[in-house]
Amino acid sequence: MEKISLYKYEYACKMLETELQILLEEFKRKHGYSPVEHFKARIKSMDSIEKKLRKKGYELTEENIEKYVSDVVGVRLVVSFLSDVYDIVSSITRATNILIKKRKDYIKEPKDSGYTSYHIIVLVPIYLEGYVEYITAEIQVRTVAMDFWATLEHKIRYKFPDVIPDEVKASLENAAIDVHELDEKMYEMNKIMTKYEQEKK
């Protein structure tokens, strides 16, 4: 069996984490606050990579990982308000050290399960001896409420790996609607708070 090394992805994870930390610090300097509640970078486990490839009908090889697994490197940014999602996405898309490959707005177009988040597939440069290579990574930006729902949904899918019972599926979908409504209410409240802050100046 081919021996798989993820060292390039580890380099890319460090590069991306550093780049995003700088972007967030610059955002805070410019706007006077940091919207990010949680920031987490990770490398997908080999077991998860293999499972994803097998599901797509591919063998576990370095070439197949590069071609068919876009989230070996993953970063999740959890923000306070709905508007913060798009502010952070805007900052990321203006970054000069990472290239945007693809974007998917699951907030405007949620998955059938009710999942909502903003996904950005990026190319991260890693500087090896004598050349530069670009590694694919995934950035997820979501609100606290979205993250709460996604965490529970992940645990439920782990308990029902084959088929989620209709009753549980319906409850998840209803909870997703509640999460969206909560985010909308918190967004409106944030606009009111911002208005009062501006009036004080």
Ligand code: 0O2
Given for the second form:
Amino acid sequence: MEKISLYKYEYACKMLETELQILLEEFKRKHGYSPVEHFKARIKSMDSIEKKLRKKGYELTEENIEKYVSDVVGVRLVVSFLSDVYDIVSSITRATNILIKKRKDYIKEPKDSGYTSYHIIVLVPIYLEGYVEYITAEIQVRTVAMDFWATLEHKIRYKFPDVIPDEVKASLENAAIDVHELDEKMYEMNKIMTKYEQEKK
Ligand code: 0O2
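Since we've got the form predicted on its own here, give me the form predicted in complex with the named molecule too.
Okay, now the whole complex, with that chain kicking things off.
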């Protein structure tokens, strides 16, 4: 069996984490606040990589990982408000060291499960001896409310590995609607807060 090594993904994860940390520092310096509540960079476990490949009908090989698994390197940015999601996304889009491969706006178009988040698939350069390689990574940007829903839904899905009962599915879908409404309310509240702050200046 082929010995799989993820060392290039480890390098890319460090590069991306550093790049985003600097970008967030710069955002804070410019805008005077930090919208990020949680920041997590991780390498996908070999078990999860294998599961994902098998689900897509592929064997666990280095070539298949490179071709079919775009989130071996994953970063999750959890922010306060809906507007922060799009502000952070545009900062990432402008970053010169991160190349954008694909965007998936699951906020505008939620998944069937009710899942919402903004995903950006990027290419991260890693500097090896004498040459540069680009490694694919996934950045997920979401609000605290979206993260709350996604974390619990993920746990529930593990409890029902075969099929989620319709009753639970419907409940999750309703909760996703509540999450969206809550985000809208918080966004409006933030606009009012900003107005008061500007009036004080
Ligand atoms: P984990 O354990 O979080 O890593 P693609 O190759 O683009 O067709 P892929 O990579 O599945 O398919 O893309 P997708 O669906 O855009 O994004 C995958 C990741 O988004 C998932 O990774 C989850 O982290 C998150 N996600 C997507 N749909 C849902 C959902 O319905 N509920 C929750 N809780 N998270 C979701 P993994 O590898 O599935 O899981």
